[in-house]
Structure formats: C-alpha cells, structure tokens
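Only one chain is included here, represented as structure tokens and corresponding to the form predicted alone.
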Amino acid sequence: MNKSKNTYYFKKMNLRTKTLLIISLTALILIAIVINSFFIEASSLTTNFPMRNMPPSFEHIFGTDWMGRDMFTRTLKGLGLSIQVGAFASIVSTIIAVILTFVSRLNKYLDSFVNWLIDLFASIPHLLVIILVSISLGGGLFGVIIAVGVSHWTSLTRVLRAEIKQINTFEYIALSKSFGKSNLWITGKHFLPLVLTQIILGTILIFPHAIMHEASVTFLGFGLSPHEPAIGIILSESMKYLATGAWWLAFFPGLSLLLIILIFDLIGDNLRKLLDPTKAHE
C-alpha cells in the first residue's frame, strides 16, 4: 500500500520536482561512497590469509581476495579514489576549456591556433595522451589527475566555442564594444553568463570520461602505485584468478564501476533538462 502511495506521489510531481530529486538522490549516494572511502584505515584492507578467495556471503558480501581482504571494503575505497580523480580532472579540462575558448575570442589568429589545438589534441587517442603525461609527470594520484585532465578538454571547448562565436553575432556586444567596453568587462558581463550553463554541464559530463579513463590506464598498469586500491589496479589483479573460478573479484568492482557512470550520466541528463530551457519539454 506504502509502495504504490509512494509511486502515485512521484507521478503527480511536475517535472522540475522530479529532476530535483533525482540529482539530489544520485548526489547523496556518489558523496555517501566518497565520504565512506575517507573513513577506511588500512587496517580494513589488511592480509588475511585464512580467509582469502572466499565467495560472497553474508560477512563478505562482495567475497575476499587471494591475500583475504574484504572485496566490499576495497571496491568502496576504490571507488571512492576514482571519483575524486574524475572531479579533480574534469575541473581541470574544464579550467583548460574555458581560458582557450575566451582567448579564442580575442582575434583571428589565436582563433586559428586553438581550432588547430583542438584538432591536435582529439586525433590523439586519450589512452595515450594519460600514459605519456602520467610518465613524465612521475606517477602518483597527481601525475593520473592532471593527464586525464589535458586530455579531455576538446568537447567542451568545441561546445563553447560555438556558443561564444554565435553571441559575438549579437547586436549588444557590437554595441559595448562601441561605449569603449574592454574584452575583459564584456567577457565578464556578456559572454560568460551566457555559457555557464555549458560549462556545468561539461564539467558534470566528463566526469564519467575521466573515470573510464582513470580505471582504463591504471587497468594497464600505468599511473597509480600498485598498492592503491584503484578500480583499475583491482580488475587487473583479478584477472590472474578468474580462470581459478574467483568471478567475484572482477564482476563486483567492475558492475560497481558501471553503476557510477551511469550515475554520473543520470545527473548530466538531469542538470540538462534543469539548466537548458529548450530541454525543459523533455
């Protein structure tokens, strides 16, 4: 009876009501996982040899690895890992995208170099780019965060610059171009209230790009130390115990894995039809 009360509430919410909710109930689960993984000690995710390749059960519910570490404890700090890299390096290829875009504006010339920067950047695969910038940049958390974020600028740049060329065209930016208005104050006042949408909305999706990316170059053993708990490192690991029957040890992290993307992807959708109005109908 609670149930079906509960779902006739939900259908009578306008669309702005539910799209609040949803954000809000996929918010507090990625910063529940965040705030859990910061609470770990690596007490948690010390040996325990007579409890290693255990099944799932009842007292390890994502079953134990081959040196009898609880599976559930080691995907939440994983997780937990990769989506703090994924924040940190959406914001920096969103940092990246917006100064290009606006010193795009400037002339011609500048212009022409950051289109070619882009075209540069998005022949590249990304694969490669995040190993060669991690290397040179010594490894580490660090090393991982600002190579998956120069490699994931050129999509929101692209968005951005569109959305900047197209008002320039308008008729009150000629105008405060004649009152004497610097490129600063028209950037400012003008354009950049004009794009912050955009800009949201890109940084919320590359979050999952990043963290794709993020678990793929550490997957390959590149990046993060192996004694990380990373996603990545995690599934590489499980992969020399998989032909012994231990499925637990991939499927678990890997399923959580997907699930927070597709989170990810939730909330992008979401925000999209909150902050774009001709999304709104949808």
Second form
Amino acid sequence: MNKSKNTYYFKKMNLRTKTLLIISLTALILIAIVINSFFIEASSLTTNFPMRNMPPSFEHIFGTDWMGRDMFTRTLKGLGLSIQVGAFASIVSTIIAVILTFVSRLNKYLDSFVNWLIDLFASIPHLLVIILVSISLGGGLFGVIIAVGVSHWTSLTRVLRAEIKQINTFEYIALSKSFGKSNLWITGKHFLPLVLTQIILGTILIFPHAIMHEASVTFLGFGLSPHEPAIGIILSESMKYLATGAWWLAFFPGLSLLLIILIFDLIGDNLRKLLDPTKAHE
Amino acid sequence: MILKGENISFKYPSSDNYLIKDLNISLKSSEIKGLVGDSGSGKSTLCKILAGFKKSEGEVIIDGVKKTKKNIFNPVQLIFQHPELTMNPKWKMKDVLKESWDVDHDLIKEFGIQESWLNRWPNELSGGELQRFAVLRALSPKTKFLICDEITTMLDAVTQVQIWELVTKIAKERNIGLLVVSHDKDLVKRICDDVIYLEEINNN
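Could you give the coordinates for the form predicted together with its partner chain, as opposed to the form predicted alone above?
The next block holds the full complex; its first chain is the one shown before.
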C-alpha cells in the first residue's frame, strides 16, 4: 500500500522536480564516496595473510586480495582518488578552454591559431598525449592531473568558440560597441553570462572522460605510482591473479568505476535539461 | 553638426552587383529627414553603414572628421526594427537601459515605462514595451544623430504615435538630427520636414 503511494508521488512529479531529485541524489553518492575515502586509514588496508584470496562473502563483499586486504575498502579509496583526479583535471581543462576561447575572440589571426591548436590536439589520440605529458612531468598525481587536463579541452573549446562566433553577430554586441564599451567589458558582461551554462555543463561532461583516462593510463603503468590505491592500479595488479580464478579482484572495482562514470553522465544529461534553454520544453 | 555619407558603395561578398552605388546623403542637426525605400532596397544596410556597424566603400564624415575612435560613445545611434534582438537575454531591463547612459527618472516616466518593468527580463515584455527601452537607451545626451530603422513597423497605432511624438520632441529639444527610415510613405510625410527616396539617390 505504502509502496504504491510512493510510486504514485514519483509519477506525479514534474520533470523538473524529478531531474533535480536525480541530480541531488547522484551528487550525494559521489560526495559521500569522496568524503568517505578521506577517512579510510591505512590501518584498514593492512595485510592479513590468513584471509587472502577470499571470494566475495558477507564479511568481505568484494572479496580479499592476495595479501588479505579488503577489496571493498580498497575500491572505495580508489574511487575517491579517481573522482578527485577527475575533478582537478576537468577544472584544468575548462580553464584552458575558457582562456583559449576568449583569446580567439581578440583577432582573426589568434582565432585561426586557436582553431589550429584544437585540430592539432584533437588529431592525436588522447592516451598518447596523456602518457607523454605524464611521463615528462615525472608521473604521479600532479603529472596525471595536468596530462588529463591538457588533453581534454578541445571539445569544450570548439563548442565555446562556435557559441562566441554566433553571439558576435547579435545586434546587442554591435550596440554595446557603439555605446563606447571596451572589448574586455563586453567579454565580461555580455559573453560570459551567455556561455556560463555551456562552461558548467562542459566541465561536468569532461569528468567521466577524465576518470576513464586516468584509470587507463594508470593501468598501463604511466600514471599514479603503484603504492596509491587507484582503480587503475587495482585493475592492473589483479590481472596477475585472474588466471588463478580470482575474478572478483577485477570485476567489482571495474564495475564500480563504470557505475561512477554512468552517474556522471546522468548528472550531465539532467543538468543539461535544466540549464539548456533550447531543451526547456522537454 | 552635419553627418555626411559620401560616395557610399556596398555589395555583399557573394554578389557581383552593388546594392548601393555612389550614394550621397547628408543630415544636419535638428533636421528630421525621411528615407523611403522598398523592401530589400538596402535601407537597413545604409543605416548600418551610417552608424558605423558595417564597412563599405566611400566615407562617413561627422563634422569633417572621418572615423570615430574606438571605445568612445558613438554620436550616431541606431535603433533597430526588432528590439528583442538588441537586448542581451541574460540581462535585466534596468541593466539594458543603464548600458548607454544614466537615464533620469522623469524620462522613464515620460516614455510610459513602469518601475516594475525594470526588474524583468527582456523576454517578459512585449515588443512595444521593449521598443520604448531601445529608443530611450539611444537618446543619451551624447547622441547627435539618431537613425530610426523602421522602429514602429511592428507596433500598434497608439504606441506608434506615442513613440514618434516623444522622439521628435526630444530630437528638437536637443538638436538631434533624425533620420526616419521606413517603407511607409504616409508616416514619413507626417513626421519629417524633408523626404528622400532611396531609389533616387542610389546609382546602382
């Protein structure tokens, strides 16, 4: 009785309320994971050899690894780290994208230069750029964040540049110039509010890519150092034990990573529904 | 003061024919001049050229000086036909109004703009209401010439009369040169001291 009443309420909600509910719930999950990972101490990840290579049970729902560490705790810690790396990397990407977009507005030579730069970076496979930059910066957390950051700004820059070009043709920009406003003033007051939603959405949609690439570059051994409990490290270590039948070592961390990425996509899509005026009617 | 367009020629890059060819036009302070032309004859293009929004061959001269510097208030102000395109949709109306000059309260009242409109977004007002803002915004003390490009075409008769009465009154008070551009001959004849026809001055 009670359950059917609840589903009735969910159906009765309008799309805006539903979207807001989805966004806040998923955001809550992500924040909980990050905050939780701060409180996971090294002591809960100590080796426990009598318990090693245990398949999933109620005590260890993700099983234990070859040193008897609880895989659930390790996965949570790894996810927290991945989300942090993803956050920093997408912020770096967004900053690069915004700066390049407004540089491209200054004159047509800089515009062609930015366009060329976008084509250049977009034509090299992401993973290659990440590995190159990460190694040249000495690897580690800093190297991975910068590497993922400098390889993911292209799509957002392209969107913003197109948007800016369109806004440039509007009459209120020409009028603002004829009111004697400087280029900087027009950029800040006219352009920025108009592209702000694109910037926010772009940042969130870079997120899943950033996490994915962080994990893959770490998996390949060019990213975070092996003592850090990153998902990529967990996955690459578990490869050695897969042949012995320890499938849970790779399955659960991989699945959780996939879920986190799907959650980010969900947030991005729902936010777009709220913020994008062309989709307001949906 | 006198606004002069000398030997103005304009063609679109994709076209071989000139839309406007060797056109000469002049507008004196406190003069109200009408410009009549058919649809597509280049009225709006000429307006944009005179206001400095579009580049063309030939010269636009204000009081003997050729080109105004950047980042200063343009003494030639242009009002467009569609006010909703001339306002940033993310700005409130009070910011839209304030962008060009500090509009005094008496004038806001005189234009029939209600205080409550100032806190609204542009898409919450009607075309006639928005056009009042657009006209008022262009009437800065620094404005010497005002080009009205079909500004009342989409308004009802009462609003048309209100806006034109105010604009002509203020133009006379401040010695603003007014160029009324329209395809409506009756309107132009009623408001203006002098009427010119675009096809007569255009040599294309």
